[in-house]
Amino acid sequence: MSVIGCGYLGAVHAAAMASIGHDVIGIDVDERKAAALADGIAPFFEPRLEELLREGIAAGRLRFSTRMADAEGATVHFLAVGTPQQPGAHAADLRFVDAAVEALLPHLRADDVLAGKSTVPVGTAARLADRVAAAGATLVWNPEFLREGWAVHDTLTPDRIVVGATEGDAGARAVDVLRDVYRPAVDAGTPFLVTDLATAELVKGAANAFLATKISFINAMAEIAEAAGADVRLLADAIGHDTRIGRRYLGSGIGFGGGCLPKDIRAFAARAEELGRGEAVGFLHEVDAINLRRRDRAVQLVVDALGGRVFGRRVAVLGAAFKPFSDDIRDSPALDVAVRLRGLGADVVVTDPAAIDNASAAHPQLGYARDRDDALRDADAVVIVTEWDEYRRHLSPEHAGALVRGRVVIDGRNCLDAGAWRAAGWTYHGMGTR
């Protein structure tokens, strides 16, 4: 098989497919990325990925190239290129999808299967299907549901596999091919759901929209809890016992970020507008607004905790990646908070176990420390914005208190034991907590 596009999605997919016995070639236009992957070096931080890369390369089942012609001979092709947000708009930019398909078409053979994994607006697959069919191949849509930091696990042991296909013999055969591709997971009992093309595209958008809504809902409740003197964590525990609601993803804080969820819900809403059904997902605009407001609130908590005097004060920001177990800083709430504090004149020092290089390249105006304790030293306030275990589990308030100048902590992820920190003499502020 071939995997077209070896960014976050494609590199993980290629390595995972090789690990279950497939012969895989990954193709990317970026020569440096392809060369690094060919050497078994992951161009981003993802647990277990480099291990799978090296195993696949050593076994002769995995290689990488920049030449689309090298996809010839593969019978299954996975399309995994990015769909960023259009500049100055909310809609998805499909130029890379279209370019990849056009480049692949001359190399498709009769009965090949092209499986789209990129997150695209509904209707994209139908538009591409005829072009692929003209080459004798069949298009299906097979959306991904990866969590950064858990992407290898989610690829090898997914909670569901969705394949959208056209009606008829060609579509049915392509579905059978995908079922064989994912045979280990299917045999292990993973639900294998067959839909039409449009539904498969909507599954991904709908899943992200629901997840974003759940996160923003609890953050909206945090706003109410703060005004009412309640504790949003206890609120989440109480409503989470309702099996219709559930406790997962009801953790309040500074909100979601990353390269997928924010841009995907915006693209979902933009496509609904194009279909004349924008009112059906109008709530997603408020979901987005709530999410961004939490970053404002975190900054305000720092300002208030420092008595309104931020200029020249040293603030240690623990975290740069948008979530733990990742070095992804795209639309990172953590870095957004750091940049805003720097804009107010604070002496900001950012630390992160994995994302320092990416963060410093994107925001050189900030101070950085690779060692957590170096970041804490002489700080007037500490802000936890990415819930790495290094901060939430392995940092005691006593140890931190011996390093800082001022015992003020802003818990932007509500991940600390507030009682323990207060007992150690810290002024503790959570997000929607008492």
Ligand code: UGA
Second form
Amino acid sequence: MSVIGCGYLGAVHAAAMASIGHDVIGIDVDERKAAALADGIAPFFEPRLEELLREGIAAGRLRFSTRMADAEGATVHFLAVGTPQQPGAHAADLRFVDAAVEALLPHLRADDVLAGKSTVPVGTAARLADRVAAAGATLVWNPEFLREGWAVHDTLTPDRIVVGATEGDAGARAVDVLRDVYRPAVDAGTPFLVTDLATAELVKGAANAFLATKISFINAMAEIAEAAGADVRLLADAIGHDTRIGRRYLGSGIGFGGGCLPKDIRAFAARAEELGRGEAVGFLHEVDAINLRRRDRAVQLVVDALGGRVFGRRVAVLGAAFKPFSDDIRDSPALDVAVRLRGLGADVVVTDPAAIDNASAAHPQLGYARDRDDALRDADAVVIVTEWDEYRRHLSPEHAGALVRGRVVIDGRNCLDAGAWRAAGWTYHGMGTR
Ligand code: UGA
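The structure above corresponds to the form predicted alone; please give the structure of the form predicted in complex with this ligand next.
And the full complex, kicking off with our chain again.
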């Protein structure tokens, strides 16, 4: 098989497919990325990925290339290129999808299967299907639900596999091909859902829209809890026991970021508007607005905690990645908070176990410390913005208290034991907690 596009999705997919016995070629236009992957080096932080890369390469089942012609000979091709937000608009930019398909068409052979994995606006697959069919091959849509930090696990043991296909023999045959590709997961009982192309595309957008909505829902409750003197963490625990609601994705704090949820809900709403159904997902604008308001609130809490005098004050920012177990800083709420505090004149020192290199390249104006304790030293306030275990579990309030100048902590992820920090002499501020 070939995997076209070797970013988070494609690199992990290629390595995971090789690990279950397939013969895989990963293709990416970025020479440095392809060369690193061919050497068994992951271009980003992802647990277990390098192990799989090295095993696949050593076994001769995994190669990387920059030449689309190397896709020839593969019978299944996975399309895993990025679909970023269009500059200055909310819609998805399909440039890379279109370019990859155009480049692949001359190399497709009769009966090949092209499986789209990229997150695309509904209708994209139908538009591409005819072109692929004209080359004698068949297009299916096979959305991906992996989470960064858990990408290998999610790819090898997904909670469901969705394949959208056209009606008729070619579509049915292509579905069988994908069932074979995912044989270990299918045999282990993973639900395998066959849909039409449009439904498969929508499943992906709907899943991310639902997750984003769940997070913004609890953050909206945090706003109310704060005004009412209630505690959103206890509220989440209590409603989360209702299995119809569930506790997951009710983590309150500075909200969601990353390369997927923010851009996907915007693209979903933009596409709905094109379809004349903008009203149906009008709430997604609210979900987005609630989410962005959390970052303002975190900054305000720091300002208030410093008595309104931020200029020249030292603030330790614990976290830069958009979530733990990742070095990804795309639309990271953590970095956004740091940048805004710096904009107010604070002497910001950011630390993160994995994302310092990415963060300092993108925001050289911020101060950085690789060592957590160096970041804490002489801080007038501490703000936790990514809930790494290094801050959540392995940082005692006594240890931190001995390093800082002011025992003031703002818990942007509602992840600390407020009682323990207060008992150690800290002024603790959560986000909608007591
Ligand atoms: C998300 C989805 O979870 C995946 O299923 C999907 O495949 C992926 O997008 C994608 O479209 O490719 P990911 O972006 O890796 O995965 O991150 P999540 O783990 O979902 O977290 C997203 C953001 O929400 C993070 O900033 C995280 O800190 C925040 N979050 C998550 C909360 O604020 N509260 C929570 O309870 C959970």
